[in-house]
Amino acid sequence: MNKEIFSLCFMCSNRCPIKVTVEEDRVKFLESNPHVPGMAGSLCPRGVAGIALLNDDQRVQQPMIRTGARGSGQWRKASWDEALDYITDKLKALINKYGAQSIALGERVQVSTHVSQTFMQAIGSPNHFTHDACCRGSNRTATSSLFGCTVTDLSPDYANCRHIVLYGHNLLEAIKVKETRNLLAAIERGTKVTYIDPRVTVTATKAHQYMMIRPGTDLALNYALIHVIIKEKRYDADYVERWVKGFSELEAFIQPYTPEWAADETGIAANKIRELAREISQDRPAVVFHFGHRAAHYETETYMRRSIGILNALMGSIETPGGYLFKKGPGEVGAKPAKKLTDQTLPVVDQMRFDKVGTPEFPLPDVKFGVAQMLPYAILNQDPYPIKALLLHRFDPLMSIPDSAETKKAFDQLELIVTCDINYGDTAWYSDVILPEPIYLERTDAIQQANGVKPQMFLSRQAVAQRFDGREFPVIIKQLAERFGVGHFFPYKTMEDLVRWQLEGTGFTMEDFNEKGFVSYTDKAIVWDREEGIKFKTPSGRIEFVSSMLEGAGFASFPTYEPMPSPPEEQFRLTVGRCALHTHVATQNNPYLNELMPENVLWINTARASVAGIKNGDPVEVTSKRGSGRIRAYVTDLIHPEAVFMLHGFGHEAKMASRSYHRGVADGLLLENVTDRVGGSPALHHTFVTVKPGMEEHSRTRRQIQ
């Protein structure tokens, strides 16, 4: 008989909601939650792949100890009971004799984060960090600058929006299911969508106006927007005079950002930037120019989002229908959110991080989250201590960070590298220890608390039994505590106990999720008064445009611009990206989506390809400073001759995975680790490369040009 659990899809770090359809422990069918508004009848092909990942017999199975030299794929079956025991006894030898802070943890930042940073500062060290460097981090920092929070506490109205403006945001292939769907129907509805990106994608391809413009040149784009508006007089003044602090600042700055400056700079026709402008400025308040979701692209990333801020401000767009709205926490309704575990009054760590995140090297980055591409900096420099070891948590630094081969030669002088996951990845390849963690279907996770004009809390729950050897990486995280003697700061034996003691205070029991996966604290949006009642959270009270936080730490509230070099001759600027098949680098092992994409390939502007005698479907080998490899050329007219495109997370180096082993490019053996200095994510659009004919090495992958 079949039975139906309601659940959360973890095949990406979106976790849609999801129903499971259940028949003797076998998955027979996923499907979006249809209780959830938004996202009744639909699901992505990475959700839909999560039943190829259970029956997956290419994942780790059991906890394994290597035998022989990092990367050599010599391992040994282990206990669990013996493989936490070898991690213990390693990890008190290095505090013992280096510190606590000698200890790192790294992860992607999912619904348990609270538990493994718990778990760090009761041992002592400073340093838990996450990926969310990698992504949002400028994002974060500039948003924060701005209101006082950060960009995760915005969410755009699609259903009242009348114009929107996205920059390099590929919405439709990077998919959030529910979003997506909101973005197609305001579409379909009459939304106008403006989109801006070096190259055309199948975004691009559903917006009413598509501009190429130059790799890197987006903030001269809004520095001449923004002139506009301002000389034209086309923002809210009531909204300016009431909620902006610094607009006469930002009005004698802008002066010489004209847009026939930013024609030069982009590419981008002055008129057109001026049309733009105008038919922004017609739609007010109900427009959104969208913050995007990674921000790591260029060392100017911070500014790039401020700017995004700012037009938003300047359309009186932050907290409107139709613009983007605050989201609320269940204290809105005076109720409690979910307890975590570092709500706890817990031991002080006073210790300086690995990343110097909090201090002036790094004093804007979010301390909760750290800078990830540090990590090899830290290691090998030993500055400004000696990293010794390192536990991972399905964050894979070595197809994350830039620069591998920096990065791996960093991990040669850690004494233990332990990786929890679920896919052999490839720094798992590279660890001493693997710990195997059983996938969403099977496990499980702690609340995930959704704020929003309506907060709710969701549950992801175990659907069939493990079908191999894992635990849950709350459970191991605590089995580890106890060999600490910090056992009580978890007041948990299993999943469940977690949840009932998440819970505790909410007015809402475990028992509560089981008609539709989610709860909610309110069935009435919370939307704050215009007039009075914003709660921006910054010093003044207000949007700064001339922002407390960057003055105070050094940084100018309104750069002036540097010009984006463009490539030498015969070189490109590398851009990279995702697409709707997979997630960052933890899909490609994966049997459908494999079958679908088996390995990236290079997009290469068509008058430049034909220059070096490159046809579409050849092999290339593309160089950079850092590394070089071979790929497949994807010619096409649909990208700005000064960039080539690929895909992040392809060239897999571990062998039991596989279908994906060795097949295409990791970007990340191509990339220099650049920083924004201010935000704290990388420049991951930084490098150049050159691209030249390559020999034949294999012809399979011909089926995926097109």
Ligand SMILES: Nc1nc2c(c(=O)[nH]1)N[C@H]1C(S)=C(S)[C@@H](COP(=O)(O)OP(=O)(O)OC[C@H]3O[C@@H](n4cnc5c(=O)[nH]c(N)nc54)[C@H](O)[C@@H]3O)O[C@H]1N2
Second form
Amino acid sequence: MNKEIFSLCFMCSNRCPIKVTVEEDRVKFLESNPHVPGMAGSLCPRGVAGIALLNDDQRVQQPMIRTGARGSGQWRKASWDEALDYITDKLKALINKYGAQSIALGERVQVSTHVSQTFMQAIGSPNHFTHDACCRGSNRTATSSLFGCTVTDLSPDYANCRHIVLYGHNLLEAIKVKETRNLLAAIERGTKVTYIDPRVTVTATKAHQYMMIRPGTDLALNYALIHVIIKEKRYDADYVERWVKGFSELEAFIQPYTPEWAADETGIAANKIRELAREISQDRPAVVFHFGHRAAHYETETYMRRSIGILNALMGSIETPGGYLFKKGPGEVGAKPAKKLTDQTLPVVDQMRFDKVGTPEFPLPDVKFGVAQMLPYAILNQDPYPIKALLLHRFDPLMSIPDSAETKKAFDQLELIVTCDINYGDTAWYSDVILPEPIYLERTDAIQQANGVKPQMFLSRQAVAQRFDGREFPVIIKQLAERFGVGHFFPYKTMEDLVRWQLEGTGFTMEDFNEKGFVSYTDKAIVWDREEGIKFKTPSGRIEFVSSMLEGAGFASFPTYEPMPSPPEEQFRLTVGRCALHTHVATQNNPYLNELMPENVLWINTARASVAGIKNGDPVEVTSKRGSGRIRAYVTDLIHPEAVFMLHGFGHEAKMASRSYHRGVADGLLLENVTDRVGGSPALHHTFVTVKPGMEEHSRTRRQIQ
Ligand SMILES: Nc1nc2c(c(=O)[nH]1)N[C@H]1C(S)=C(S)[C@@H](COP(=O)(O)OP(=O)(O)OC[C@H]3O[C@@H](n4cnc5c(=O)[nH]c(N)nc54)[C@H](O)[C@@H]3O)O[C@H]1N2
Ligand SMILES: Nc1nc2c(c(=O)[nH]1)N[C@H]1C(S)=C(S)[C@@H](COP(=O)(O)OP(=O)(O)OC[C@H]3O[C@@H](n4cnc5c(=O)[nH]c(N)nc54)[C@H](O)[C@@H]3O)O[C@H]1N2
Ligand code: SF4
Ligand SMILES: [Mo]
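Now show me the form predicted in complex with the ligand; what you just gave was the form predicted alone.
What follows is the whole complex; the chain from before opens it.
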């Protein structure tokens, strides 16, 4: 008989609500949860490929301890007790010799991040860090400086929006099922979409207007839009008067940044910029200048994302139907969120972090997340102190931190690397111990608190029995904590115990999730009064164009625009991103997804390719200051002549993941590790490359399938 289980997809970190149909412990069907408004129907391709992941025998199947050199692929199988004892002994010896701060734990932010944060604090290390800076870090800093909240506290109201501007936010390929569907539905209803990108993406093809911008110049475009909106008094004067601090300073600053000035910088005609400013102002306040998702592009990222926030504020679109709405927590209806282990009174750790976040050297990124890409520098320079052990969970720094060769060099200085993964990722492959986790279909996760206009909680539930011998990361942490004598901070044995503990005091039980997979704190949308009730958590309680946070840390609120350099002759700016068929670095070995897209190609502009003697499909050699790789050229008019583009996530080095092994090129091999020092994100589009015709012989042909 079929069983239906409501859960959450975890083929990427969007965690879309799903319905899993199971027959005799086999997953028959994966679809989205029909009880969630806007979700009914199919998932994205990666979500559907969850079944292939479940049945993939190239997953990590039991704890593995390295026997040969790092990266040699020589392993022995170990029991859980043996693996955990081995890790504990090594960690204790390192703590004795170098102190607890020599241990770092990095992970992808997810529902049990509070568990590992608690562990690190309990053993006395300040060095818990996440992937976040590599993704949206600078966007968080930008919105904090303006609104006193992070970008994840705001969500666009697609249903009522009349015009959306997307800056390289490629929602039809970099998918979040609900948001992607909401955007498509809005387009069908007639919402205008202006899409700005140096590359014609699928989203560009659905937009009512596309602008091919010179890479890295969005800030210039936005300064010109602000210039026109202020000069022609097209802003929402009442809203600005009521909520904005520092308008007159902005007005004075923006004078020189005319559309004619921006046209030279961006390559977008001055009249087009003027028209966009006028057109969108007519639709205010029901408009969205979208903050985007990944904000790890350029060193000026924080200011570019701030300029988006400033445009929204001028339109009066923050906390307005059709604009951005604040996500509300259960506190708004007098209720409690799910408990986190970090709510407990934990030992105070006041030592400096390895990335120096929270010190005057790196004051603004969020200390809860840290800045992951500083890790190789900290290890190699032993600055501020030696880091000797690295624990990783659901994060693959060898691929996800720019400049893989340097990261590897740093890792060679470590005495212990432990990775908890489901696959043989590149860092897992380079580790000393691999701890396998059951995949999302085989495990129950901690509670997902989903703030929104209607706050809710979701539960990701085990749907089928484990195929191999894995343990959930919070359970692994608990078992390590016991070995360290700090087990009392972890009041559970199983994931179900943890979930029940988290729900205490919320008024909900685990059984309440059976019917629909989620629970709602209220049925009514909570929207604050736009005249009086918006809760900006800045020191002034207003939107801070002149930012006390930035200026207090020694940064300008409105820095003078520095022209974005064009690549030297015969070079290109390397840009990177996603496609609908893969998740970052995690799915290239998935049997379904690998068959659909086994390797990446290099987008290159037709005219530039012709000068370089490169034809479509030719192998080319891409070289940067940091590395080089061989890839096939995709010659097209659909990319700006200054840029080349490749998908992130290919060129894997783990042999055991044989389908993706050495297929395509890893962008991380080429990228320089350069950081936006204000917001904390790496500048993933900073690097220049040369592209030369390469030799034909290819170790693997394009469509060859394992
Ligand atoms: N060069 C370069 N670097 C980048 C980016 C880029 O475009 N280019 N993008 C940046 C962005 S936006 C992001 S968000 C980050 C993402 O960085 P990562 O989090 O490192 O990337 P993912 O591919 O999501 O997953 C990493 C690992 O998690 C494992 N994994 C998947 N599911 C599970 C699970 O259920 N349990 C466990 N234990 N492991 C699991 C995967 O097998 C994979 O090895 O990378 C950033 N870094
Ligand atoms: N299928 C799929 N969906 C995903 C993910 C995934 O791995 N796979 N990951 C999720 C995650 S964690 C993230 S962060 C998001 C990422 O979502 P997005 O940020 O929307 O997508 P990316 O592909 O990272 O974005 C890069 C885009 O920016 C463009 N670009 C490059 N330089 C510039 C520039 O100077 N200006 C402008 N305007 N555009 C520029 C590139 O051409 C590219 O199209 O996707 C999420 N959704
Ligand atoms: S966007 Fe796709 S892969 Fe990501 S959680 Fe949703 S369905 Fe799963
Ligand atoms: Mo991301």
